[in-house]
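First comes one chain, alone, set out as structure tokens in the form predicted on its own.
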Amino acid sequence: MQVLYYSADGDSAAWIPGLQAALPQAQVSLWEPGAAQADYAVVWKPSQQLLDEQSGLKAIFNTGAGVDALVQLKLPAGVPVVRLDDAGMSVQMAEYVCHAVIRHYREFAGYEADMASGKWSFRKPRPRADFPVGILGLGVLGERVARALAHFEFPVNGWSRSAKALDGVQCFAGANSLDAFLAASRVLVCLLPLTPDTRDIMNQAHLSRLRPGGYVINVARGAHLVDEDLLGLLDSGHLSGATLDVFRTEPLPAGHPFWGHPKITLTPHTSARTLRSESIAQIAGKIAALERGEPVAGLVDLQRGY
């Protein structure tokens, strides 16, 4: 069985040791033009041209669990995609949200900027029940962020393209009921797939649906949210604050209008990491059951691109 691996990060000194030695009946080499046929492929934002050269492939896997990067190309006809289903990325994604709705919700930032100049201050605690969470995306991120943030006895808001049912979340689906989501919440928070649909799913229109003094949070992927119009709404008052961790360009370019903003904190796509040992112990465990001919979770439906 031949396995090859290529990442537009150039990690492959890392994953292509790992990959051989959870897979030691499999040859597993990093990608070049002109390799020979392999079984599978293990990549990471990969070429054309590895696309078009790996005619004979049973299976591609994505290391992460956005496939947006994979999923415009043109790939092989009838070959699965199989993404992440999680490799410890969910539990960081509940840590990092929970971190920013908490620290917008109790000001910490207010009490940073006052300690830091010698101001001794107090600010009156806030009613749970007027920051309700809304989770755009109930996936296996958005289930995990949702329960977290349900442990805190936030009131948690869920929308997904189709009906999902979960404990102590107020659960919204489909188009037409987006705006209703979007009215019954406050924190926004996108962990949704990207795709030609929800792209600039983040603009104007739907965010001005948020509850006054609306916060948003992105940890999906830059395209979901219009800069111009976050801006616009930051300025007028209409929302209070934003976390981002994603951005249309990374790195985020020198001069936009995000560094420095009063109202926005960053951090460098690093919300939720591609833990390696999980991840390929998932990979290897995927072919294993493909080689015997059973079924596998993380199935991209390509109609939908997720």
Ligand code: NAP
Given for the second form:
Amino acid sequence: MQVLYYSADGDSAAWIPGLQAALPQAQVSLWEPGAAQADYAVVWKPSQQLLDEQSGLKAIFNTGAGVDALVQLKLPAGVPVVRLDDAGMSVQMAEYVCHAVIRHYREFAGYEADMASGKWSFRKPRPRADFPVGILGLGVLGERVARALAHFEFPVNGWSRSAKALDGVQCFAGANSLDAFLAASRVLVCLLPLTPDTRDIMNQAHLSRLRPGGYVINVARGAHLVDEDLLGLLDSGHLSGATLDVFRTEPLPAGHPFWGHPKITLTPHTSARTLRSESIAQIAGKIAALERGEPVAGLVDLQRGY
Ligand code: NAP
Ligand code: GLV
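What about the form predicted together with the ligand, after the form predicted on its own?
Every component of the complex follows; first up is the chain already shown.
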């Protein structure tokens, strides 16, 4: 069995020996133009050339949760695409989002600034009930984040395409319920896949529906957020701040108004990283299952785009 690895991030030195150790019966190699035909491709942001050349693939494994970069390419017909299914990401995402929500709610940035300037002062505790958190997307990551926030006793709302029932979460489903979901939320967390239906979803009209003093946390994709609309609503005071991990262009270009903005906290697309050993174990297990003719989790529905 031949397995090809390719990542636009150029981290093959560790992945190829790891995959090889997990798949001793296979020959694992780095994809290069003109490579021999393989059975499986393990990829992150591959080129169209790889997909065009590899006409005999039995499946394509994406080494991330989001497949937006992959599905915009012309994919070989009938070849299953398999995304990472948690593989250690959901706990990282829960840490990140809980940290951002709690930092905002408890005003820790203000305390840090006060203490740094030698000022000993208290802020009035704010009722938790005034900070309902709405999560766009209740999939592998959104559900874990919702459960973690509920553990801290925040009121939690969740929005998905299909109807869900989660303990401690007020669930909304479908486009018709988006306005009600937003109106019930003050902190908005985006954990949607990027598809034609979700691009630009955090725009002026939708963000204006959040409760006054709203706060935005984007940990999905930069193109979910209309940058100028966020900036306008921060200026007008309808939104009080944002924590952003993902951007339309990454790295965030020098001179972008998000850099140094007093109401925006930035991180460099690091909220939930692909963990190599967990991911290799998951992918190797799925290759073995496919070889036995068994179904695997994490199959991408190419019609939906996620
Ligand atoms: P997932 O399991 O596929 O969940 C996606 C959720 O979004 C599902 O609940 C789905 O609803 C909902 N959804 C999709 N389209 C919708 C629509 N049009 N209207 C309403 N709900 C919709 O994905 P995941 O594993 O949780 O990952 C989510 C995204 O996080 C990824 O696609 C990726 O872009 C991003 N991500 C970012 C990082 C980072 O480091 N910043 C790391 C990993 C992932 P249904 O349940 O009804 O299908
Ligand atoms: C990271 O952004 C991922 O989609 O896994």
